[in-house]
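First comes one chain, alone, set out as structure tokens in the form predicted on its own.
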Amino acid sequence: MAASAWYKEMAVYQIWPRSFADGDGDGIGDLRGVLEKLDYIRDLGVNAIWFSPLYPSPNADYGYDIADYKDISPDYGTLAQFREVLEGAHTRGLKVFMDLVINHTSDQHTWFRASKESGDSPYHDYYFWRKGRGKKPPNNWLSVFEGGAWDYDEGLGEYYLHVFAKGQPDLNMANPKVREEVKDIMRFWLDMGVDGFREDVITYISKREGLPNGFPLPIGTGLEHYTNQPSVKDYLREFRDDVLSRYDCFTVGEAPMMTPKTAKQFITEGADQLLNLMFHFQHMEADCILTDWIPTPFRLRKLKKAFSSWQQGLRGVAWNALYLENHDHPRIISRYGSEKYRVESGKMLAAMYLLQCGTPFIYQGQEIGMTNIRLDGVSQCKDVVTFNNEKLFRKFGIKGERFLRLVNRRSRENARTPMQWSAGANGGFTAGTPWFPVNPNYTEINAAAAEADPDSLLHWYRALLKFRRESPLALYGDYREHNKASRQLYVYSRGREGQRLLVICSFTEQPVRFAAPLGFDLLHATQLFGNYAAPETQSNQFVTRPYECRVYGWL
């Protein structure tokens, strides 16, 4: 792994290309649209772009089912246009990361098509093809997305494994030829000038030998046999030694059910570091159980425990990845904040995570405070997860309007509405018919309006990112949580070389009395950020306003 640590001081903007910006008027976001928005991305104050998959795909899972790893989907443009975007990004000081999806391909990939021609095909062992147990699949594993994890091919008389959708057959990474294909893909993009990869469900790429039955569960049967198997590290070590170590590049892995203890096996800095960062999900479970689709009341203490365990667990050993939104989750203001106090809670949430220690990721639209959409019916939905859950929840009597309410609150559809650029038609996203409904609140919530308002969430993000970029304290200071027992306030401090920050975040619209922790004298501090007009500080106590955030500094 390259020794450079530039990734610690960067901030990353995630683009889900289908919904970002449409440059040719066909209703689908594309690379021409991205090219037109590069100045906007640069001016936000980030240093890099992460593209969700741009590759050709039949869209069983909107790009995460890849049909060709070395090309660009015609929906988005051409390789020549990608090179133009890459050059334009680099000219503006922006690095570019691609999504590397190697747990599975599309069932339309030439490898998979060849694999099912016969059991003698050299590509047959690129995937997990197995005979059934009589009339039953090879084992009892369930797909994360779509029913059972096995699908039967009549022509071959065998089943293939798909941990996700039926159109996403799992690659057999134990086959050395598959690993050579992965390395060739990495070299292709790195040689073109791409600066690294976000590695999709990377801890799933190894399956337990023999593919034994899993412990039977309503969801997730088999997870223990394909999550973080020992050989995952061997594969990542091979990719590092043969490819990544030869480039000054960056990697972040995505890993469901990841903990700080397990993450350190992958991202501990030193000679055997396998990845630079690790995305986990623990802080996204403060209002749910295991998945966004099983909601619970929001619990701030659960959120704080998750953040603090990673801040403290990786301190001095590895580096954190910080995020609140991406393409896989509903909008954070609609979850942990308040649509009633959209700007106030959006600012509070931004400061809460951007001022922690780690590399922050910002998802398109997060910086202007986009919220969940209210769809009129499931017929408007596009996501395979929504359709699978509609079948699953119907078994428990949750259907019709009741299920639609769940979709509008908890589905990934909420993150995939078109970016709201202006108050013009279709939110300025397209001159055509958008592929997915634009949130009707675009007339109020859009980038143009945010640009014109100096007190907007957009300008708040810019200020926070500028402060972080210019402050060694914000970048590298230690972390300490205060007021741990509070169910309304998240308070933490950062410290470095005699300088300190105190970050105070209220997660309620109700007034809460705050008293500064021992040793923090607000009368001799500078209030650096506040999402309300700053009153004159007259004591070490104050009563919070709805979703108030204050950041004090002793600099």
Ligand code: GLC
Contents of the next structure:
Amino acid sequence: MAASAWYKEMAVYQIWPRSFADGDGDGIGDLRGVLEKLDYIRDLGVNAIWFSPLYPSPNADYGYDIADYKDISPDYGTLAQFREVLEGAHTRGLKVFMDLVINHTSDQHTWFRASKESGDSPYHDYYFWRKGRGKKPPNNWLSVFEGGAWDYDEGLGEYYLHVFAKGQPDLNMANPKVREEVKDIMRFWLDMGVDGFREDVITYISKREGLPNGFPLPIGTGLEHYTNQPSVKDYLREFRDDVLSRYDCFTVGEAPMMTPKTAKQFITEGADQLLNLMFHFQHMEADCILTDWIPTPFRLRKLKKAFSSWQQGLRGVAWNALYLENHDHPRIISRYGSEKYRVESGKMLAAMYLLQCGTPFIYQGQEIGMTNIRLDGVSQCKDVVTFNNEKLFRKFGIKGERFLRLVNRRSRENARTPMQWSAGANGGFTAGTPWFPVNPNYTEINAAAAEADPDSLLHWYRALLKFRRESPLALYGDYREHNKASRQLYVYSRGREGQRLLVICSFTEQPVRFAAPLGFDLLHATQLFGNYAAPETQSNQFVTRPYECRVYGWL
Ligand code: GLC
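Mind giving me the form predicted in complex with the ligand, seeing as the form predicted on its own was just shown?
What follows is the whole complex; the chain from before opens it.
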């Protein structure tokens, strides 16, 4: 049995500040906007907010390229306003987590600027500066975002490494001075009262000595030399011992390509726990290969396998982070659900993940069922990944309309449209001109309409979160998957001290015959949740309606 802890019982709301709420009418979300929405967040029933980066940034990657770790971007407000938000959140019982992006800085950060002044600069070794191999870059690594992973600096006659965009030079974490800077940043925010961090691509922060060539691939060359190197754990241990262990704080690390087995090296509870939770990507690959941009038909069995292996793999030793959306993925209803059955499938997806064992994260707009946008052209796009893929896919003959269709289905742009607050102008997001198009479906899909409709997704999220919060069974119960072979139904149960829950989720609009697993007598259960009116008489078998979800309890 896992020990209880506050972070296990919380639910977290993620804010991507640029598109959340604009308080000053300049078309960009800001802290004034957040301040006005704190009651909305509290009323959802979460206990924490994770802010995607709020720091000053030239926005090569919308804040994930940080120019100053100890300030707030003028786009979003001031440090004083941040303190107000922090206090307002704390007063409402909401913890606040910052995004800690330490794999790289912005190329506009003073460290990077100083690092390229000369090879003798004390900052030179903060980054990876190397001579080329003749006219070629120092090795064959590819950037996750933009062509090669090296960029040449004429002045210095050296290349610098950027695993992500050109404007995101990688920090050399092997340099103890860089680690001192990281600790200093952590202390700065923790001393201000911040409650923890979401640590961006944390398993990338160490590079193999000598930066050897990677196995050549069309994408991702070099990955094996910068993912999950042994020193990542040493660095995390140092951050924990010198800083984090001295505060009652929380950490969740983002870790592409993570498996439960490897995750346990970081999040196993006990004396050498390095992070509280880890974001993995395995359940985000049920309709694609490696990246969202290489789509396949949705395969429920792949999804179930991913969830179950994490539920079972971490059982009793570590704790899951549960999410379906964030700023890096298209909207979940448009992916694993159905825009035609938007509310039904949205409710089903919410119950499917919120009732598993773990700490749930909810991304802004997910709770009102926002969907993907249909942009008119790539000229409307804003994301470096879209621009990079435009070049990449062109090589494979995918361009024009075909590429745009892919963007509208698969890009991160979909997650970054402004939050839809009302049916008023610009969805109530701004009184000015929004920095990025509001999805025209805001007239129908918005928080005000959801508030007014007792059957809305918003009320469903609130009810599920309340149930989870108050139920030791939902929080700590064990997990068992049923009907494993089904390609349409995801069925699992939770159990604790003689109490049980059965969660039945249909992933299709087709009718599917469901028969309760042995030992689960629906006739003696209470139906706790259902996204359709409950049947008058229960039976141990039923035929599902489109994207139907039912939750039965033996309490
Ligand atoms: C993480 C962030 C993503 C960002 C990348 C580089 O994956 O979630 O938004 O682009 O790291 O910092």
